[in-house]
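A single chain, nothing else alongside it, follows as structure tokens in the form predicted alone.
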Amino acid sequence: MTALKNLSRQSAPAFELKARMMTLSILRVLSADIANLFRQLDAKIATAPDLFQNFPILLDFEDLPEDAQRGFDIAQLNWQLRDRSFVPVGLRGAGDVLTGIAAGVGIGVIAAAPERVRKQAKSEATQPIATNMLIRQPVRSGQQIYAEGGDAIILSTVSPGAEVLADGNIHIYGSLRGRALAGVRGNTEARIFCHDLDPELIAIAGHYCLSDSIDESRRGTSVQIFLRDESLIIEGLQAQRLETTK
């Protein structure tokens, strides 16, 4: 009987391996000057030190010329990031030399999608979204709401420490005190609409803005947030309404 139990236990599945889309911040390397990179990164960390604890990131070298990549010290970048509590989970856009070095220091490589596939993915990401999630109660600290495949519509407040994510737009008809991340699967056309803005973090398609980077004149006001030239734009809804009545 014991032998049968052991055999049954050994034959039962011990794991599942699944592909899954996940939100991941990207560190885009624009210069081979590592010292300057970390001076600027340390200044960013100082603005919100708790945000970057055990913070997973994808290293992106697509904008760094390949000749600059050849002399780039990826090993130093890796341990310096880990020393600051970042967790590099992979890199993309690197040439053959840098890719080989990265593999040697334990950083995985994410293959770039062919141009046709990237264009198709972008096209699909901007299609109209029909499946929405309506939340009537407050989103409290520690809670995470994810509207997969559609918009998140919050009729109440998003508290500090709470997080709302959506593949589409985010509409918050109360106060935003926590985090709001729209277009998390790459929809650059997604927007965040908020009745009372005072967030910990806002993001669209991986482009984010921390609380202390928000213009004080926008706090406590009704706004819409969208991407323009890879920068987050915060625009007053009241001004928009006045313009449309002319």
The other form holds:
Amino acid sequence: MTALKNLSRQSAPAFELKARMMTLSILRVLSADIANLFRQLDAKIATAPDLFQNFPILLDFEDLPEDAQRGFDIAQLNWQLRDRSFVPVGLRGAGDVLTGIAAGVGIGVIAAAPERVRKQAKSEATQPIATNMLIRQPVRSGQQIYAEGGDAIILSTVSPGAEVLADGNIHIYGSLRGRALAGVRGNTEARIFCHDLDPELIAIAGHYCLSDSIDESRRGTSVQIFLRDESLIIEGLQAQRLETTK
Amino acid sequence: MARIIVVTSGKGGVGKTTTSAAFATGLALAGNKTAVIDFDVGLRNLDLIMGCERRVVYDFVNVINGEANLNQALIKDKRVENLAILPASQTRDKDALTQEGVERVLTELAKDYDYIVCDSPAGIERGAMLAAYFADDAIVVTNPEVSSVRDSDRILGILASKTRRAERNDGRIKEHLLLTRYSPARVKKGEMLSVDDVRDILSIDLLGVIPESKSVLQASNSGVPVILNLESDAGTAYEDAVARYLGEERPHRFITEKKRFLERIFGN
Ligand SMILES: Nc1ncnc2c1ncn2[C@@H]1O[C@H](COP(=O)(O)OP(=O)(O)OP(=O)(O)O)[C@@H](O)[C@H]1O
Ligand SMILES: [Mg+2]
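To complete the pair, please output the form predicted in complex with the partner chain; the form predicted alone was given just before.
All chains and molecules follow, beginning with the one already shown.
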């Protein structure tokens, strides 16, 4: 009787192996200076601490020259990333030596895309197809919205304690009372547009500004926010319109 | 098929139980078969406010555990026809409520009742989540102060994402704002947020404004839901709110400081 039960339990499928396409964030390593890399990464994390909790990430060495790869301390990169709650899941575009060490510390190896496909992918990357996100309901305290690969368009308000992130621009047609972070993966051209500015924090490509340091005269007005020379500029939308009609 | 209404707030002590008792009584007075359930396991307040604490034999947890059937546990209200109370247990802890158990009780009640009012405990823990999970409507009870409004906002976010309707993509829960303990005099002095402030922050429909009133405490001390006292401002405000919920259009009262003279005479 028990043997029979065990048998049927054993023959029932215990897993499925499936191939799935999914989007994965890529950490493209551009320099062999790990300390500098983490200084910049930490600044980015500070703008959206919750976003990167247990964040799977693919390490890409395609753009790091062969000789720079040779002395690269990938074990160090691995544990420092894990320390910050990233989960490096795979590696691509690295030379044999680096790939070998990576496999040794438990990082999977992803075959580099064939040359032709890779070229195509690159030219596509310069003209990304935006996947925008339209939110009709208020974004409430405790909620987080992330428009991956595009703009976040919010037709209502963003409450205090709520957070909107986008790889592209953020448009808020109600009041912004929470946090808005545009260009979270480094797009310095991203902008925030909002109908009524009263935020806890605004950020573009990691350059942020807290409520306290926002010019009081801008509060409660329609504005756009963008980066100029690494600093956040808040500009009235009304004034702009007057200028252009002049 | 019954409509399930959760009375919720996030913040404690804002008037959920007062509202559940008044609202359920009002729905029953309007001719609807109504059951009101106390989800505040371990505290048990609703039966006191409904004045039936001496008639509790079995409770919600007994029914969930199969120790009693629903009809044994339901207490028929003595004053109002069509109204029944399912009390909470005072002796159990919060974990006694299970999702399957709650669903079973609600499904069985739904066969016989038009409305099921769920009095949620404060917070966003298990009891509050279960009270809200199966709801069709939510009455979000809010006091005109910043922390209460913030908690209501949080609860609204949860209602939009962590309920059965949200999980099944089955349309949204209908959200209603009920502003309670409102005092126009204190709003004027800048000690409280105004109706417009709160509406602006929460951006949901305003079901009613219940004034701060001594009649509420008197009502709960005597175990008579305040809506049965139509001499009182809070009672009439609740009556208006129920009528609005049932589709009537009524102007909002008690938002401005008009009744000064009468207040002086009647004490509130
Ligand atoms: N409109 C009102 N005017 C004056 N007092 C009120 C009013 N509404 C509620 N109260 C008082 O506020 C207190 C809390 O009310 P109640 O028990 O209904 O709140 P609750 O939200 O259910 O609390 P809990 O979170 O503890 O369950 C009670 O003493 C009640 O009498
Ligand atoms: Mg209560």
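Quick caveat: nothing in here was measured; it's all calculated off a predicted structure. Whichever C-alpha set is largest while still superposing within 1.5 Å between the two forms counts as the rigid core. Positions refer to the first chain, counted from 1.
- Core-superposed comparison between these two forms: CA of D50 displaced by 2 Å or more.
- With the core superposed, V139 shows a C-alpha displacement below 2 Å between these two forms.
- Once the rigid core is used as the reference frame, the Cα position of A205 differs between these two forms by less than 2 Å.
- Note on D33: its Cα is shifted 22.3 Å between these two forms, core used for superposition.
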